[in-house]
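Only one chain is included here, represented as structure tokens and corresponding to the form predicted alone.
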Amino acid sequence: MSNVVIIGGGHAGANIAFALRKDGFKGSIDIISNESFLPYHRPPLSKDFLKRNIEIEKLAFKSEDFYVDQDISVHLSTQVDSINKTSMKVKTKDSSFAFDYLVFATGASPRLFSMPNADAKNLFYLRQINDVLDIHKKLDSAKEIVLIGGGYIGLEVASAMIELGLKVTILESEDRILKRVTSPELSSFYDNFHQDKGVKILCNVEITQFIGDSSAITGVELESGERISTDIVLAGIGVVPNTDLAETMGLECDNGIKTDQFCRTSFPNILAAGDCTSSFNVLLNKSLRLESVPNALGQAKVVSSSIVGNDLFNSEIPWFWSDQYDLKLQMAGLSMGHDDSYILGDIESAEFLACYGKDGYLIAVDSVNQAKQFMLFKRALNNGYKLEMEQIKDKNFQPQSIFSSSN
């Protein structure tokens, strides 16, 4: 009977136990996970937990109880020391685990800052429950927050932060926020909205200093010489994909370790899933690394798959939602390199569709507050289905014809 080791306790490590035993794996399963709590839901971390709108309890997956029943053993708090792929077992400080297939599902780390004062203990990331939890200390008496970085954690906290009363200054690198995700119209939306409930947005911004010392940042200084006084400091500056361990062990890494469609290295009975893969995606035909609950959700299924023996394999479009104030933020496809764009609905109602168009073709939208048009163009990108962008401009479009018109 067949062993599983799984490194990473997170959406996609938990996903591939739980998907294991629905598959009908019988053999044994371990999920090594350097954090303290059971496999929980991290989006709420930036919205609703952060707000202390749900309990701790609630962030779970599963109980306690369902690991057990289920014959999943989770080892908490527990670091991996090494890996032999020669003789197949894994080591951590107080135990060795044999494995005839090893899972990484590591995720990834932010990217952290390497100036002076950057190891203030009010400077935060935003990655587990504990840095939530760490910034739950300070916020009782803090009134104003400085949030580095304009993608989707720095919007997401900003809104928590103002529903919270603190005055919130984003800091943005490059020339306008989501840049690295979406088209001049939906940052220039989501600018205007978040400056209408009393975020202030600087753009094209480069940090020089923090002012303070090692307990306390008191202040953000920039190029301009401008100094934005503050409590609390939040960066969401990206991620790194944790790849040491496999890079450690030979396994093909570039940004992220790299597998088939199938969730395989380039060793058969070792697989990865999650934020620290580029994976490649047939749908697609490239590969890519994606940092989503949705793609560590469908990769821990193939990587089951893979597994038992079935033939799943990555061909999902990309998708990605984000919740701020009372706007869904809904994204699928890639959307860049497109020639042409087009906004479908009314942006000033905060209900619209941005449709990413290249060589003539749909390759991607974008949603806020129309959920149930935005599945219609999903499922229609995740058929392959070929929507002309003169098609969608057309006046009399209805998104509901999409099937329909493409048989």
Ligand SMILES: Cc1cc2nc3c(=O)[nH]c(=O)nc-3n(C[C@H](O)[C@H](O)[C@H](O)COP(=O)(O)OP(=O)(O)OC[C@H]3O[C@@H](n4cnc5c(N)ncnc54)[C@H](O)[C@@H]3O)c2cc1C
Contents of the next structure:
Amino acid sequence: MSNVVIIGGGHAGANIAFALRKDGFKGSIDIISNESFLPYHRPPLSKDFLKRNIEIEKLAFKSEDFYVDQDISVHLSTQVDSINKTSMKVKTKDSSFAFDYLVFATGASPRLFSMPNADAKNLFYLRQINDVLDIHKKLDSAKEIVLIGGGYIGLEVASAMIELGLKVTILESEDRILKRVTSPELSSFYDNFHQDKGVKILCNVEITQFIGDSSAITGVELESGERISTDIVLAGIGVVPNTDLAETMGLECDNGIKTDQFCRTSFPNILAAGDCTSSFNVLLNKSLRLESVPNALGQAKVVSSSIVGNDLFNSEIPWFWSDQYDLKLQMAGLSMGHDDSYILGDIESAEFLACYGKDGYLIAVDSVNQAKQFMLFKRALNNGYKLEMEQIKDKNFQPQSIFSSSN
Ligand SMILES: Cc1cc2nc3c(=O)[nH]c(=O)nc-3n(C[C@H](O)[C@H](O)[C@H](O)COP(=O)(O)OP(=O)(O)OC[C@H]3O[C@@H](n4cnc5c(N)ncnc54)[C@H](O)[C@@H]3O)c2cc1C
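Right, and the form predicted in complex with the ligand of this protein, after the form predicted alone?
Now the full complex is given, and it begins with the chain already shown.
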């Protein structure tokens, strides 16, 4: 019987183990995780868990008993330090694990600041439960927060902090928030929404100094000379895929561990899934690195399928969600490179879909509080339906008609 060793117990790692058992895999499964908690849901870390609306116990995917029942061994607080591909062994500080199949599910780590005082105790990043527990300790006495980065993490934390009554400033180096992931229309909608809630958003800014010392940052100085006082700084300036181990053992990496559509790396019997990969997607006919739960879950199933000998492959449309205030943002497809866009619904009442087209056809959709309609568009994109932008722009168009009128 085969041994599968999975490095990383995040969304991808844990779900690979679950999928393997579901697919009837009978060999041993070891999940090696350098975190001290059983595999858990990461999205609440910037939402309800940050606001203390849910207990820590509620974050876990499964109870300890589940892993025992399923005969899945989870090794917590254990770092994989090296891999010997000749002897097919993974080494940790105290032990070694032989494998027939090795899976990298090592995720990504926050991009860090490297400037004086960046080691201060009140500068935080947000990736793991422990980060939130540290933030909680500072929050009780905090009145002001500076968020560096106007991406999802920054905006979700802004929404949480406003609800907790803090004065919030977002500093964004680009000319608009969410620039990396969406269109100017959506950025502008979110910018206005946050500012109406009281968030101060400064775009096109460069940080020149963290004022204070390594015990605490008391303010942030901008290139313009402006100084913003603060009790806490949280940086959400992107992530870097955890590929060091893979690179050391000679796996092909390029902004992530390179895999084919079956999540197979450049070495036999070594696979990879989730944020750490740059994987080939058959539907999009290209390789890409995605940072989302649906991507991790989809690739987990593909990895399991590749191990047990089924023929599943990456062919799902990328999709993502983000919760801020009472806004549910859902995005499907990749809007980069669109040459046409159209707002379906009412942007003023915060219930609309932004539809993006290229060469006359829909390629992506962003939905705000339109979950049912979003699911129809997502299904259409996933099934490869060619939806004409002109059809969507017709005043009589109903998303419900997508499946009756397409062929
Ligand atoms: C605060 C926050 C909010 C988010 N919100 C959303 C959301 O609303 N919607 C959405 O779709 N996505 C969201 N995401 C993104 C989503 O959580 C990630 O895309 C997802 O967790 C990726 O899963 P993964 O298993 O690839 O990586 P991870 O979940 O990061 O897991 C990787 C694990 O591997 C461990 N590891 C790395 N190297 C080693 C090693 N050498 N030895 C042992 N262990 C190792 C890491 O510590 C980590 O525990 C959010 C992410 C964060 C941080």
